[in-house]
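Next up: just one chain, as structure tokens, the form predicted alone.
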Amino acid sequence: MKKIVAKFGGSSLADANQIRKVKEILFANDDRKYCVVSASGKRNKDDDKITDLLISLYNYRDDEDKQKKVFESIKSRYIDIVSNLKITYDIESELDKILLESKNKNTKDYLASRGEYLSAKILSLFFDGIFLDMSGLIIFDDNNKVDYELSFKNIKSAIENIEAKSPDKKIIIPGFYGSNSANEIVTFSRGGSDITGAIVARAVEATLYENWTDVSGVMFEDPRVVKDPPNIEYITYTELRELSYMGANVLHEETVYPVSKVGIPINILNTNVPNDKGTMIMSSIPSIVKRRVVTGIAGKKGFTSILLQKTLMNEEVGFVARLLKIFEKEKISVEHCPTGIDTISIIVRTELLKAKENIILDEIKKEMKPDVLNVEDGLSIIAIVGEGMVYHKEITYEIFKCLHEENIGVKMIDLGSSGINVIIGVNDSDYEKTLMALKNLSSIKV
């Protein structure tokens, strides 16, 4: 029998009507035995996500009036959901208990996780399913990193015990959190319910991991910038990692790791249009599929370039290592590092650099003794991604032809050694213009 893990995002759980859609999808296929849920998302563009409200509860812990106002807003949302679904659940008492418990625990992670916890509780009642808490099953170490092997083992054992007693029940699982060795709640970064779904899929040896959201798959480019970009029907794990890291936010960038190791495909689907094919994410694409040379394009604003120039730099053994050590010491990740014979540029996120910029520049002057040291803010990084692009000589020409025709100046070029991407840097002011110029790359087929 097939095993499908179905994860539903916040937009799929925003209100009672959306939850009814989730039930219809879940029960349309008997293979969908495992349901992983996010916290309730926005009902409209002016609404708040439940997780944001819960974090506000923590932030207002010293302001009783503000905290009470936020708490009433949360309570109203949940009362409305429970009432509309006509389930028996004393949600007010549950919320009062959570607020009291949060004051005892006094941790942001505990409160932030309660949206997923309540979603799973509500759905398990509405679906007549089994609620399975991830506290004590997904285990974080002392550095807040997941112990994957232990987590797989714990979840597999817990689910096998449930299925031995209730083989026909759906198992409803809250995403986003686990716990540490002290049994304290620990959350993933935002969007981390995707990772929970992937961990569960790996633990139960699923044949498919479905990720249900409010879009019909991964788009070729950001639809907020480029009007009506085409859908990506098939994409590899590696390509998705590249696009996710650069800002394509359909899936959390760490989602791929648990499932890619064993080749479990991920299908991105739309709760509101469930018959759409969506995007299939796989280790490799079937040879019969006619693919684009460029699979997708993604980018981000807000980078800074630090340029060093020093004559005979290339003859100084360990020069680059010593330079990067300065950034390591200040715990700032280096995004890209294009070099020349006597020059090197360090590309970092502006928001990470700003607080330590003077410290780093002083250290560079002292340690590296550059002839020239320049800092340039307002840089956008854009990744053009596609496995096998390196074998299509025309693609580099087409990329820069598109930019030339729109009179867009390129500040940086980095051709990835794997041949899977071309990274370009442009001014922030040209970011949207660049994405629109590159849209034509979607028409180039293998």
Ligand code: ASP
The other form holds:
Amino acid sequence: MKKIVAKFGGSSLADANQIRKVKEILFANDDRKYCVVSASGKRNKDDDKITDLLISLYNYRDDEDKQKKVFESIKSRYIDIVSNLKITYDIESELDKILLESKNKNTKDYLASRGEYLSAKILSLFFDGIFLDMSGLIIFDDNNKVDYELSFKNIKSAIENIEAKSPDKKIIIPGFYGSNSANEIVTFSRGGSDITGAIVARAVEATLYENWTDVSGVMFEDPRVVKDPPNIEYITYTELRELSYMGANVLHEETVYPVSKVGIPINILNTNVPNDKGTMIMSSIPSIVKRRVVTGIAGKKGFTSILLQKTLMNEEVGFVARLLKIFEKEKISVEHCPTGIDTISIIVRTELLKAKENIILDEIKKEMKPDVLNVEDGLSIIAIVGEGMVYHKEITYEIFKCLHEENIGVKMIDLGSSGINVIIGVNDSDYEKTLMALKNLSSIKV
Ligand code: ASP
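Return one more block: the form predicted together with the ligand, after the form predicted alone shown previously.
Expanding to the full complex; the earlier chain stays at the top.
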């Protein structure tokens, strides 16, 4: 038997019309039994996300006038949804109760979580589903980290109980939050409903985790920079992790952990174009699939390179370790460190470095005594990712051919040791041009 967890993001719940689409998708397939929802998102690009408005309610807790204004706009959005869907739900009293409750609880997480709570309530009334609260089921420890094993167990048994009584009903679950041992609501970091979906998928041993958004999957490159990049049909968890780390904004970072361990595939789908195939994320891709050598490319601007040169550096045992210690002491994480015989570059995020730059440079001069110490800002890092690259000998040639044809100077190269990524550094001013030049890599098939 197939079991699908379908998670819908904020844009799929932005208004009554979107909610109707969610219902249609859920009822188009009996296997979609478990529905995880976000709070209502933006209806258009100038709109507010409900979660942001709820957080403002908390931020304005000492300013009655401002709080009232925000509260009224939240109310009017929900009144609109509830009346449009023609459900019987005293949403005004519910919201008044939430505001009152927030005064007792006085926590940001409680208010921030109510968007998901209300989405799930509304959906369960709209199509007679069963609302299953995650407070008391997803458990956070004293360091605000999820206790995964306990949460899987709790959710599994709660769902088994529901299914014993109501086997045919859809179960509607609010994303984004759980609770701690004091029974207080705790939220994940922003975008965390994706994690709830993954936890539920693991708990019910789903055969598929569908993640419904407003795009038809993950693109080969950032569509804001490169026009019409092709869609990625299949990607492994590992490749996705590499791309997400380098800025591809797809799923919350923690989403993959609960499902990848047991190999539940994730399908990114588009609520507005439900028949598009989207992107399938799996632990390994079936061999019949004809894949590209390069699966995707992602990058970020805003890195700084700190170059040290010192004659006979290679003979000083522990040189690199002592150098990295300086960054560790200042809590600056090092992204890359390409080395030569007598040179080493440390690549870090500029925004992290700036406040501590002088301390670090002084420390390097004192400790490492370099012959040359050079700082260069304005570096972009771009990751070219694909498991097929391991077996495609000409890939580095193909990459540099693309760059050469556009006359792009490369400032750094780092070949990931797994062989599935090539990282290059270019000037920030060449960032867009580089991504456009690399688009040609999408035509190379395994
Ligand atoms: N509503 C939350 C946010 O806006 C969580 C989510 O949508 O996943 O971040």
